[in-house]
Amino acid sequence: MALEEFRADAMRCTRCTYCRWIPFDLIKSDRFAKGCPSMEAGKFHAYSAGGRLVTALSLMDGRSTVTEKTKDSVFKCTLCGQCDVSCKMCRYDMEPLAAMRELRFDLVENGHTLPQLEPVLESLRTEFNMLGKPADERGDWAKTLKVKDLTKEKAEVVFHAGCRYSFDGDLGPVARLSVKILQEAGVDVGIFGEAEHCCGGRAYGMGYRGDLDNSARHNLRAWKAAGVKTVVTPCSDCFHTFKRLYTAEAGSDIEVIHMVQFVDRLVKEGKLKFTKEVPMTVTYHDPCHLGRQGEDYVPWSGTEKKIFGQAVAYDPPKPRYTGAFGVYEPPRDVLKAIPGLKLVEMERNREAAWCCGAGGGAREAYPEFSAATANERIEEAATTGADAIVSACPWCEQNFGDAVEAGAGALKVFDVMALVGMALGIEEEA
């Protein structure tokens, strides 16, 4: 697509500022009752998703150019997409969201790129992660397992552990419990070790769809030639890619689960009994990528009209992603399901969670803005008397532990099979 593709949205917005904040009706108080992470930070309209939608009218009609301050606006956003729930509460006819995407690919396809950003491009392009590690390191993380290995044989499940778990060591014990939890409900699953890559995700998101696509068909490459039929993964960033991007840039008829999906199957097809009880309050952070950006793909070819030349009407009826029908209630079950463990929640949940900071490549371009989204959802989070608040994505996981460390709060922070582990008496160590 291009920018221009848009101007019916940069149009159609009334700038009423919906977009700041969670939808109306799921407001509980004031104090939890922001959205936009973006806007918290940059505190002026040019920060919202209506404000970029001005910037966009502004440089595709010439009337301005790309200065800092517009790169600014436009970067310094997680791409979370509370915006796009809020907006699409009482409109049909915009996308906010991927109009923000094909902004930032326009900036970068004409130049206008972050500096911060160009060692995480560079890595990615030369040693296959986001993390700036030796490609060859990549599978360390399984060393101590037993596990096929997808490069030699096959098996019907692939485990993809994505980068941070890959090559983060305070993370890597989640990976490992990950697989060994798989084995223990018999599941046929193998990994690729320092063979696999990243899925390319963070990199579309920071505006480079190229990358994307290289990353798309290696992977699809590479799951076909070892007779991969599901995919499984830990990463909420990961998860989102291949359920949504990869269907939508290059097509794939493999099943992609998130991990607190395939537990929650088989806790519930009595594959794996919970034994031992965790007792422990806990909140849920609902990832953004899982969470209301984990709706399935469904693809969409038609035409837009205008009835009696006003509203708008798509011919077929159009895909409405609003965020209600992602992957909420899997992980809830989860935790639920573990004796002695009490789940509470957060104002913002669900559709309306605030982000955690680390997406868009805001944790790499601009750490203060990232650590100040997490110290808001760790002040939300304490609020609910929670021991801990509990997630199912490494890049949350890492961003909310950094605040922790930082002094943002007590909690601990967990991701949800470091609990199922607990559960089942498995151990791991840290």
The other form holds:
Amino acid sequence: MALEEFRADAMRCTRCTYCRWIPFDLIKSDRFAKGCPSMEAGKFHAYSAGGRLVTALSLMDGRSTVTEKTKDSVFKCTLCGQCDVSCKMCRYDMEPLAAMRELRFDLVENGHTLPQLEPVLESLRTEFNMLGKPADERGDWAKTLKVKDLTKEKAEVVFHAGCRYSFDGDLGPVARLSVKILQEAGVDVGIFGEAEHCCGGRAYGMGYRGDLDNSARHNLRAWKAAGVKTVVTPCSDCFHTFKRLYTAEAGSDIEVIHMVQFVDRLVKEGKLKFTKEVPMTVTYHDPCHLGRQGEDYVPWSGTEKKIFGQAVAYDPPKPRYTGAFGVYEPPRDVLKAIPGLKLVEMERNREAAWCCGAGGGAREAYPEFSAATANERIEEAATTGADAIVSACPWCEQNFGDAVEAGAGALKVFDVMALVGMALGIEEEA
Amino acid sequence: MESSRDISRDAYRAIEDIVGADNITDDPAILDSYAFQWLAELVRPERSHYMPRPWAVVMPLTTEEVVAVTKVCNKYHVKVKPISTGWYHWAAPLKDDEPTVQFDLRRMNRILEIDEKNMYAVVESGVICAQLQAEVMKRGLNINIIGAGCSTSIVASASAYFGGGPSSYFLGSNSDNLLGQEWVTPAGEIVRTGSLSSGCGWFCGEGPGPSARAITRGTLGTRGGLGVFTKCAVKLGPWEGPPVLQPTGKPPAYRLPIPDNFRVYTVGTPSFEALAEIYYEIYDNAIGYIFHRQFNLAGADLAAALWLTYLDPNGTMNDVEARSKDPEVQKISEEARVSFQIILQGRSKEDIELQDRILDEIIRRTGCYKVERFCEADFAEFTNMYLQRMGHKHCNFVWVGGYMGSWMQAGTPDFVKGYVKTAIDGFERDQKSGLLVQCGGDAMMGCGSTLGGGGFFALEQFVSYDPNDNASVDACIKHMEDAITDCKANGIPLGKEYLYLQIGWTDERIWDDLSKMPQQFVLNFQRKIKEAFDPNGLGDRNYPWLPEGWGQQKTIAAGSAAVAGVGKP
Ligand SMILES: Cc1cc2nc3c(=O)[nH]c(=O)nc-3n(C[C@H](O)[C@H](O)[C@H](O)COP(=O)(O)OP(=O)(O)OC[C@H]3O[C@@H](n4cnc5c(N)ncnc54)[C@H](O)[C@@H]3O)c2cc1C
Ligand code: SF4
Ligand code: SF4
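Show the form predicted together with the partner chain, please, because up to now only the form predicted alone has appeared in this conversation.
So here's everything in the complex, that chain up top.
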């Protein structure tokens, strides 16, 4: 796609500002009505999805050129997709999120990059992870596990830990627990260990489409060689990348399952029983990439056609991604199945969830913006009376953890799988 | 007057000192996000989607900052133009050659007070209807949300522009509901109106003395042409529903469960005569909380196909096309052709049952009927959600992103039914080109009232065109011109399309037209007001006036000195 292909979206944007808010029907208070972290940071209309469509149009038409301020307005956004949900409440002919991504690609391809992102991209290109860690430490988390090594063996299922679970010592137990659960369920599972590469999704969000292509090529080739049919991951960023971006950009048809979906299935089939009480009140934070951006992806290629004279339809019909069918219930059902645990909801939940602030390169490029976005969520979580905020994505957890550490509140931060471990009583041994 | 380069250097710095560097910008791409406006392509040269670019956008946080920036603007002769959420093209500057500071008021976003006992709320300009509604409902109160929907600023509709909506029938129009207000005049002075001017709080919009509200408001408001309204109080009405709306279902058509003390119906009528008749009956019997002709905005031919598709979270426009050919759906279209939505709110079981019985009797007597499919639970709950929160108004643009509202002449139901045929015939004729969305000649939507208490309403023709297709844009412009010709030919006062087209005209053309209008003394009086409150001409012609020497010279004897004192603290 080229930016020009989004011209119609820009021309048809009505500047309605719906993209700044959660869907209006879901607003329950003045305090938690807003939906767009970028607007909260940048304030001017250009920091909303609608504003970026105008920026794209203005640049395409030569009405303006890229300045530092323009770059700031384009990149200071977590690509959380809330705007996309709200816009599509009433529109069938708009793709604001895709357009904003394309605007980033365009800027990057024309050399308008952010220096802050260079170290991470360098790490991706040389060490195949987004954390600046040596590639040969990537498999350390699994050293105590007995699991197939897919560089040498074959398996139906690959467990893809992702950058954070691989390198963050605190998250290692969650990754190990996940593998054990898969094994105990009789799944033919393996890992790539130190040969695992980053999914590339975060680089894509930062505007580097080529880096996603490289990661996708590597991972898909490795999976194919190992006979893999399904990838299971506890990381929502990886989940989204494999499920949607690899399908869209690299033609992948591999099955993609998030670990919470797998656990949910086992619990519902009675194959996994929680035996230990976890006496805690928790609130669940929907990761953007598992929730509203986690819908099944159906490849489409076609053209716009006019019906009723001027209304816009597509030939063939184009699937719509509105956030309606994200992965919302599996993590909640898993939590509800844990004895002693009480789940309470934040005002902005499911397709209306406020972002954690870690996505779209925000954490790396704009730490203050990223932290403010996380703080906002922690404040919202605190109003529920919960003891802890729980998520199913290590990037959310890290941003929340950092926010709490910096004084945003007294909440604990957990991964759903960590609570699963407690409920199974195998937390320590994992 | 300084050159614009001088303005840029000195005025920018002076304003930056007031609001801080983060709250002012003159970055061209960011300015374009303000210049880009809905409907611009209908009135701007070469069908440009941009209104004139502001010279700078400024985001004040306080009234004091608005005052200080306005004073700088007076010093450097830079115009001022406020924008709240910016869903109306005339919130942008109107002329290319006039440096204008655009005040973006979204940082002034506090709900300052909700006075439950006296039933009013005080808000700043950045507060949108949805935010205030969510808070007042917790106290058993409600606000009127304008037909543009809950995304819009309360202050904008209460203080600066029209103000009618589906609930105005019961809750009043926001122009009626306006109580005390705080106004920063283009001269940079703070004017407080009504009880506020006497230090007595916000509870009353009038007095002492002549009506300051009449100066700041009128029917259509100043539309940003006469300074900035920073705060205002609006009257609240009773809400007997849940304290927090708890919708169910998936997007886009969330459903709002209907409590036992509410009823939600779509009522079909055999003709527009019958529509007027049933309106009078409902109004005479004083029942109903929300009264609106909503779903026909999609065009009577296609409304059923569109909204039934909208209920399906997987639905696409292709499905609308398929549904429109389904004989069952076509039957519903016919049933709902001349229909409206009504929501009853009861204060008790007895009350709601009585209202329900009265409505049934009125329906029976007028030969109307309930549109069965639209009264089924899924559709009724969606209707309830739509009309209580008004969060789906972007559906005005659902077909292709371009919508222009024509007609909309307000009056009694008998007056409105008088222009319906002309509006339908003209629209049907203009759709034949295929350059407008062909949804049937009746795409007329309208609030049950544009005045509190009802009895007075209007129907607006929803003309959908593709803003990405110049031929379609041209067809819309032609339709606007045709509507004006149709009005003139049939002795009907001009509608909204006329107001829109004026935006593209020169001052002289507007004044020439205004000179031929009745009641020119109003425009001469407004000139006096402008001279008093805007001595340096910082406001634009959105606040209309006639210059001396134009039109009839008979003015009412209100000198600028008399006007200038009104409402000042
Ligand atoms: C699809 C659609 C449907 C509409 N239907 C209705 C309707 O049914 N009823 C109705 O009343 N209106 C309707 N409108 C008009 C419009 O929504 C109103 O003008 C509304 O008040 C806009 O709110 P806003 O916050 O977007 O205002 P803006 O677009 O920001 O401003 C609207 C006007 O008010 C001025 N203004 C805004 N804030 C201030 C302020 N603080 N001080 C001084 N001037 C100010 C602006 O300069 C501009 O001229 C409709 C508009 C659209 C686009
Ligand atoms: S992107 Fe969509 S929601 Fe945002 S202003 Fe444009 S049309 Fe409205
Ligand atoms: S993706 Fe998120 S942060 Fe970016 S514009 Fe949309 S809502 Fe705002």
